Amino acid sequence: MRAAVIRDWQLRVDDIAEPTPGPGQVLTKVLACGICGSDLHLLQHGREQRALAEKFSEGLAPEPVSMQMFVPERDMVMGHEFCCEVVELGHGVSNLTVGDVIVSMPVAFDHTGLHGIGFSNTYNGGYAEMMVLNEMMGIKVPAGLPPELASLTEPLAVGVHAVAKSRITTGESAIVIGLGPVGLACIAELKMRGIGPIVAADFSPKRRALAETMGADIVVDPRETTAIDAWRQADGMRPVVIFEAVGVPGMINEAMRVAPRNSRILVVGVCMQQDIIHPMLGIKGELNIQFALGYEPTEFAAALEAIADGKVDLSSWITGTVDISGVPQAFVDLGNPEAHAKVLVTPH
């Protein structure tokens, strides 16, 4: 089968060999497969990650229950925001059937341990024709809704687990820095979640324009009128949930710096390399600082429910399709952010 392999750090378009499903998993056909910023980030700074994971791992015991590693000497395919329909059954199937149409956790399991599917050299990710699910993990797409949107499932549960773990109630207020795909998801849950005024800010006129569209109350240029700015002219009374959704050295500082006394800071931006901070901003404004990272069963399924129940209309996200052989491309031009929101890749 065709997929998108991650080789020497490079991105190459190959064949590889179609998976086999085993105990209680499926054999899937990838419908669509949303090409996320962390496979961005990975790309280009997996060594350095990869290094930095072995060595905070040293002396420390092993997790009982702990993701595999994977080994950057072999091939790997990403992709983990998926929609797939079931194409053959493995033994012991019995709550799905062939032509069905799931999405799923991004997460294997086999006699080996637990695999993160898209970061494994086991288990390959969307950007490939075919993929090995667990029965387990999939959650049936209901009747309607197509596979594009349901793809959006896993991009939007890391803001309904961001905003969950943030502790915002409803007479708090939000700022959301950073406006792609997980500073979208998370102004998609405030809003429904009744939270407001959310201001948001970014410097691409594109996805300011997407921020409105997910129910933003405040959008600004920042290097016009800062965040904190226009939040103080909006309210700047309620108490306020900063949420960090950029994941560049020196973010989380500046959030600190500028956080009213007593904020909560949500960090969901993946940073991937070393950052400094000042403590001395945190102690003297008593700030709580909270990093979230990927979402709950329940949270992913309620993802789904909302996209399905049409609780929020997340279209204006997709921005462009390519198959396999367009996946390189496609991260190049996912660095521009006035050209694309979120790519899919749709192999079939």
Given for the second form:
Protein chains: 2
Amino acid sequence: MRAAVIRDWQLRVDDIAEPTPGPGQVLTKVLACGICGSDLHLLQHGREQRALAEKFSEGLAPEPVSMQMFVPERDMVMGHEFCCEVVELGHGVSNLTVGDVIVSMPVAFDHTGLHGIGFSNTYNGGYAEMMVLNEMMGIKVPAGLPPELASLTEPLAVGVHAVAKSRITTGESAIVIGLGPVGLACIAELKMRGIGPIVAADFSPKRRALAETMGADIVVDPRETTAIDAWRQADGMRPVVIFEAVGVPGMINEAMRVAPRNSRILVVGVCMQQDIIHPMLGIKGELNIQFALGYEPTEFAAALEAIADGKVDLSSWITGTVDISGVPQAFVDLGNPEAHAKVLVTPH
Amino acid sequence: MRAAVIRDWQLRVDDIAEPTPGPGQVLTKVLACGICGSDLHLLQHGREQRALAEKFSEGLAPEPVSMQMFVPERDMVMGHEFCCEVVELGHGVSNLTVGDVIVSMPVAFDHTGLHGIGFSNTYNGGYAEMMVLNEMMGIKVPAGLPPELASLTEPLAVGVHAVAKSRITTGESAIVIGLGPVGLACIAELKMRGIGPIVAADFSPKRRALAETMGADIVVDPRETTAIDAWRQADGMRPVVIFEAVGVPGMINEAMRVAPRNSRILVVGVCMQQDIIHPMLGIKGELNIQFALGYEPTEFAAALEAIADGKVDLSSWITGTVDISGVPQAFVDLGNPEAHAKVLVTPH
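Alternate state requested, the form predicted together with a further copy of the same chain (shown: the form predicted on its own):
Full assembly next; the chain just shown is listed first.
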């Protein structure tokens, strides 16, 4: 089958063997799979990050349950935001049937352990024609919901989780810095929870327009008005949580610099490089920094439900569609925030 | 009166004018005043920190209520951990009388605003013979409690506050890194709250012995066993809060590196320099970093009560006593953790 393959930190389109479902697993046809910014990050910084991870794990006990790490010298197919159609049932599968359209958290398991789908040499992700999923992880997509929208379950779940981790409650306000899909997902969830005002900031006019569509109350270009100034003019009284959804060095310190006393910073941007902070900024304001990653199964299911029930309309996120041969160019194009928010891979 | 004075970031012993109490204030005689590590930090890094603070406040609105900043070119007398005896009443004072022994949060106020005692050109701290305090901030020391022990109210309050900020609860465990007075105060408060096990780490045998006196359950020399290994052997199951009480660059990242998934780091060490962190360490463990500074009035009062009621015995902290002429040498001596934990200045 055709797939966009990574080997030695290089992306290329190639033919690879079609996977086979084991017991409790299903073979599926990929209907749509979103390209995630963290996949771009991994290509760019993965080698450096891998070296750091090895250095930092020195002398530490292994985690009790951990994903198997991929070997960069072997083939790996990314893509962890997928919606698929079941085409073949493995042994013992009873709750899914051929023709079912499903989404799944990007986790597979078998007798060899846990595998992160899209970050594994064994379980290919959705930048391929076919993929294997565990029946137990599959959630049926309600009839009538287009696979393109269902594939946005995963990125929305990231926002659902980040907002939950922030412990934000009614009566508090939010600033969201960085309006890529992660920042937009945070805004969508904040809005669903009735939080306001939501102040959003990004250099890109296109992304600012998307933030308005998601329900941000005030949207600013940081070159004209900073988010904290806009927040102060609009509110300035309620407790505020600053969502850092950019993920490049310097952003955490800048959030610490502008954060009002006793406020919280939720870091959901994935910065893979080392970063400089000034602890005194945190100390004098008694700030709280919460890092967030991924989501819980219940949050993933809640994200699908919100999309299916029409509580949130994410159709504006989809700014492009490519087939597998278009993946490498899409990785390049996604570098331009004016051109794209979310590009979907539709292999068939 | 004699005082240990700072001018142009240099410490010297000098004669300065005796202060005069304004309305609602009292003149007091300093009975005992602890030398705080942050005073040593301020002498060493204050200039650099001042420049950074100015840079970082660019474009930000001033805080609604803020302490007046001292001018480094003018005289400043540090010392914010004091116990005093009232010798003269200002206009309108009715709740204090001459002869009362009191402690106070190191804050003074008058028609010109709020002043941090010990960090002010107007209100000298306790490295002097006399000082002015606001009646409203004074708390009478229970009869029979020696002024030396009462002067430890302030550093104990730092621990009371840090532990409260950490939101630690029964059933959770604690690791305390750095066993200067701040780390020891955290241990004392953790013990009073019934938290356990408490694992404590410091390179200094003397400080490790003090940590045992405070009630730490396991005390390690990081050159032999790391705190996280000791915690894992002793417990490894309960949620853990890591208290960072060292305050030098690299400590926050190291706490992030060893912290188990979903754990909390409470930063109470005051690092005045810039620092390097790897955000991925926070992200992959979904860590929470809470910075803490100072204390609330109720926490300050609770600290005095704990000392007075004998809930905690801090007498082992006091490793030296000097008069005002001995302050500069004490600042030097405190650099050696084997020689000293807390040195008290007793001007009379």
